[in-house]
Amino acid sequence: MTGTLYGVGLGPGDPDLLTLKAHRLISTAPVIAYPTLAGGDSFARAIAAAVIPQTAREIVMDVPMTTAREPAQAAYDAGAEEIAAELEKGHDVIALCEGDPFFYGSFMYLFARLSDRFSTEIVPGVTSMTACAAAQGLPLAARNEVLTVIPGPLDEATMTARVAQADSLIIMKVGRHLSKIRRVLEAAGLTERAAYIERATLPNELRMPLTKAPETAPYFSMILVTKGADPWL
């Protein structure tokens, strides 16, 4: 008998945001593996920290930073031979993921590379951002409205194109796009009608329109935008 990959949701940094279900898999976790970044500290095993065993085995994946594919697929190939060992030995393996695992999530690199030999679940977590909705008391999408989720680092012409179909949006990865998003936004009459939130449900929590946001953003940042009416009124 092999183990069970479990990818696990943590949501967005809050740790009274587990769901019942990961709260339940990590404290009971005979192995839990998480990615760092460029050997820093895990975002993900921080929001676990006071639900992980003191027993359990951690497996840790170090994604260098920088934008070559290369070096990251390495990390991932390596952290999945390292579970698959686990795996063959019948333990569980808690793969801990800020979020949602499959929305934006690190955890499908290993999914795509284990799901195929062993028994997988995922468990969904809440996203960052319903939880930037939520703070900000924005209703994302109400009646037949069309919600566009769109990463910071598409080319300025792509992003220009999506905002202009959308009814509401969510751009997410701001960080150091935030110069162009700006302009992508003032060009479609938008910025008024933007708000600006990081670090959402963080005690370093910000939020503020983004017409007062600051000139730079960590990645943890993302900007809503409603167009028109607000429909659920």
Second form
Protein chains: 2
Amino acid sequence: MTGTLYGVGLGPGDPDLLTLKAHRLISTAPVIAYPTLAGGDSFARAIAAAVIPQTAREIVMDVPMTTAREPAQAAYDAGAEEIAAELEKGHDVIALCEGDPFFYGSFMYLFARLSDRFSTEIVPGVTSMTACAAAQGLPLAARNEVLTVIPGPLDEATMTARVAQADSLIIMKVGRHLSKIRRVLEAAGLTERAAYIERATLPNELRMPLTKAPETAPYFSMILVTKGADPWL
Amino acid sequence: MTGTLYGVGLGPGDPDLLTLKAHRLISTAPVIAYPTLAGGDSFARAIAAAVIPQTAREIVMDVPMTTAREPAQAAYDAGAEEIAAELEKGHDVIALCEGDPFFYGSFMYLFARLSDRFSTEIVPGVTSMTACAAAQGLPLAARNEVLTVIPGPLDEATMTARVAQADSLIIMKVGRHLSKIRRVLEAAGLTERAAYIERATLPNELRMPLTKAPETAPYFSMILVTKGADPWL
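For the form predicted in complex with another copy of the chain instead of the form predicted alone, what are the coordinates?
Below is the whole assembly, all chains and molecules, this chain first.
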């Protein structure tokens, strides 16, 4: 009997937003796995830290900081093989995923490498997207509104076209793309409606109108533009 | 001291996908509130049923089944006043919300009526959108892909235009709009890539390729089209 690979969504950062299922799976995990970036701390591990058993084996995939694909591929290849070896022994492996595993998450790189060979279950989590809307007190989308989710790294021309077509929109993973995003929203006349949030649900959460946002943003930051949402029925 | 109104996301249906925070708030609630449709059962209440204390007062907003706005407005007006009376007495009120309160949820009608007058906190929940992707084993969006969320009731011309522009897309609240959606996806050449899911995470969950989907769909059904998602790094 081989083990099962669980891709477990941890929610946006506040450990209180773990699901009951995630809490149970992590607290009884024989093996956990998570990525780190260039030897840094793992945000995913930090969210789950109080729940991880001391006896759990930890598989760390250290992803180098580069825009080249090959070094990251090699890190996930090696991590997948380490996970496969545990699954072959009959151990379940809990892969820790910030937010939701299938919503812009890196878990899909493990899923692509392992789901054909092993029993795999995805446990959805609260996304940072709805956590940001909750923190900001801004309904994301109502009734027949279309909601568009745009990754910050998207090139400026494509982003401009997508923003023009959107009703409500979210720009994820703002980070070093903040000045480009400001230009796009300004050109679309949306600056005044844009809210900036970083590290939603964490103790150091920051939120403010985009007009007052800092010049530099961390990776875990987001911009919400509720273009037409009317919360009145 | 007035009470706090909590809009609490319950996730897609499986009670195991409640967050720890939602579980704690509901299990200690003095007052809970939820909508029902035309005297039917409340799906939100059903998700939380095992957690609701026997001592909790329950405020039910019965929304009539009609496309006219006024009767629904009257139901939310009356519910908001009942909730306000409890908050005035210093009781916290837990409003139960399927999925996430600010993601196409009816909680925003209470939020619009009460958040100016009372302390209000939104507790985000797992959306049916990511739960469907998890059940289906389909990553929703990766890297720089734009994700478009389209409500099923959208008119056919607008839906056609939005589908044409989308990378990955989700069509929510399929229900009686299934034949229109089939036409739109067929015209866009996307039928073969479309997955149909109803009642994700519930014991009677159904999922299949859209080509094999039934002729009629319940309100809680969804179509996923992952147009370009490549889970390989």
